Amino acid sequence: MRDVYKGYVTGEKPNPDTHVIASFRFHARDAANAAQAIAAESSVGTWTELSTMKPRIRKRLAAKVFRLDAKNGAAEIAYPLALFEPGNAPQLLSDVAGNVFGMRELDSLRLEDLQVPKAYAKSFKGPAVGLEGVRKMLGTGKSRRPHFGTIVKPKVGLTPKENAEVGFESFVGGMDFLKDDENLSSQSFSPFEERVVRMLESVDRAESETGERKMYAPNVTAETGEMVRRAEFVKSQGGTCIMVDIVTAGFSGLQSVRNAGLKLPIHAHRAMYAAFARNPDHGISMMVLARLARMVGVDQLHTGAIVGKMEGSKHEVLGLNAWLRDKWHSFRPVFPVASGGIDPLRVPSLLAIAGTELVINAGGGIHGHPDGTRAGAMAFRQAYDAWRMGIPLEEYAKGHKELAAAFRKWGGRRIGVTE
């Protein structure tokens, strides 16, 4: 063990009101040395002794390993609150999850969880409206049914006029919510401002025709200043929601949009998240991302579909969803979003597993319907009605041609669930 990393272990459990507490898993040749290296490198230490180190600095700011499981490669590390600038999510990550992931003492490192004290959490705004606020906006507070959403497909290439027509068909077919795809921003074929104006016109038309409230979340992801400008434009046009790719935009961008005071719910997409989370032994867990996103202020967050095409175990997704809906400090609950590879036939299985406090988002499962977008949306609502009434889908489809057509297209697909 390098002598420079000695002294970062304590047998005393820290005060959670005065420390940020991080839970790590790791693989290392020397577990004790590795855990202390993490604590040192992410607080006051480095690879060598420092002539500039003052005893008062180490005493006040050194992180401490207060739980070490050398056999299983796990450690909990406490960071004095004074290390962190209030209301600065990027600095929090730079500290706790910065250089440590590249240290030679570690073969792999996983940040599994992050607990922050109330005093620090209060420096962030949290969700603007939260789960209940979104339900109120769409008028589903009493029914508590799931929200049904879609993504216009193809994800790129449609003109604003074409995009808006697909949106209208989705809404009239029964969708509550529509968002842009994660890689649609303001390309030459679909300028942002024109797309927003046309889609909001479709929202108005659909609300008049159906008597139901509808919500559109344009993707404002861009350079930070441009993101704020786009969000302000959405607000000025009467829009009621925005979408941010929170990983690629970064927490500075997300904070800038949230802190602009627009009071627009933020639909948070996690595009690129798997790049640092897919390997279960290395990277940052979805729980950490969820804690940061909720603290900064998202109102809806993609967590996984369980029965869809994306990776994510049933145990992990249900745990995330429950936590997002539960009380945490003073922050409003967040609406979990299930998305990725969902067609109408998967809806009953998803609801049976995850419940109805959920946004169910489908792209190909709606626009891939043999009879078009409106029929695809209708099939989704029919699948929900069948589940709600306890009627087997096959039986319900006999009297509902849209659901029957969905069976003809997707009936051979298996629903796989990873525990």
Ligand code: 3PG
Given for the second form:
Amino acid sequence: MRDVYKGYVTGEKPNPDTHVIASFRFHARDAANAAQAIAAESSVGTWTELSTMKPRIRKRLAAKVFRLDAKNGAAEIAYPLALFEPGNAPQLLSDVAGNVFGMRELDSLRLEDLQVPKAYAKSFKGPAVGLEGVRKMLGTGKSRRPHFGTIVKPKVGLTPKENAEVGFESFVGGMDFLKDDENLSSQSFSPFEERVVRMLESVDRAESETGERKMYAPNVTAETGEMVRRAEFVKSQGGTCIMVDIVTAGFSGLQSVRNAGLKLPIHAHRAMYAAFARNPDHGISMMVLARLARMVGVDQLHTGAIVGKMEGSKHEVLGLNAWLRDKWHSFRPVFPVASGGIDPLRVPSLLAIAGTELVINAGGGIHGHPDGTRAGAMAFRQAYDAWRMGIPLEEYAKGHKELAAAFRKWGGRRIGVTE
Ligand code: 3PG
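Since the one above is the form predicted on its own, can you give the form predicted in complex with the named molecule too?
In what comes next, the whole complex appears, and the chain from above leads the way.
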């Protein structure tokens, strides 16, 4: 072991009220050295002894390894609360998940979980309205049915007018919720303001036609100041939700939007999460991302569709969803979102596995319907009705032509679930 990393171990169990606790897994030739290197680099240490180091600094701020499983490459590290600036999410990451991922002492490193004390959690805003707030806005608090949402497709390219028309068809067909796609912001073919104004007109028209409440989440992702300006614009136009690509925008951007105090629910898209969460041996787990997102304050979060096109095992997604809905400090529960590769025929399997406290989002599975968007949305609601009444989908499709057409197009698609 390199001497410089000695002393970052403690036999004492840390007080969870005064420490942030990180759980790591790693591969390294010398596990004890590697674990202490993580503790050192992510708190007060570096590769050499420092003439500037003071005993008081080490005593007060050094992170300590308090559990080490050298055989399996696992360690838990406690970080004194004084290391962290309250209410600063990027700083938390620069600390516990900063340089350590690139250190030569480690062949690979994965941050599996992160526990934060109540006193620190309190310095963040958390979800503005949360799962129950979103349900209240859409009037589903009593029925507890799943929310059905769509992403306008093609992902980009439609004009605001075309986009709004697709939105109207989606809403009238039975969608509660509609969002922009993750790569749509304010390109030349779809300027943000015009798109928002036109889609909100569709929301109004669809609400009068159906008597149901509808919600649109425009993607405000941009440079931080511009994101806040766009969110304010949505609010000024009577919009009731916004969407943020929370990974590409970063936690600083997300915090700026959340802390602007607009009280608009934030739909969190996780585009790019798999760059760091997919490799089981290296990176940051989706659970850590979920904790950070909830703490900063998102109201709906993509966690994986289990039966869809994105990776994510049933075990992992159900664990994330349960945690999002559960108590955590004083933060409101978050609505889990299943999205990516869902068609109407997958709805019963998804509901049977994941339950109804869920937003089910579909793009291709609605706008790819052979008879168009409205029929695609209707097929989704028919699939839900069939499941709710315990009628096999094939049976229900006999009297519902939209579902029958969905069968003809997607009936051969295999539903693969990773346990
Ligand atoms: C998303 O935002 O989750 C995707 O755009 C979903 O699109 P899909 O339903 O066509 O896979």
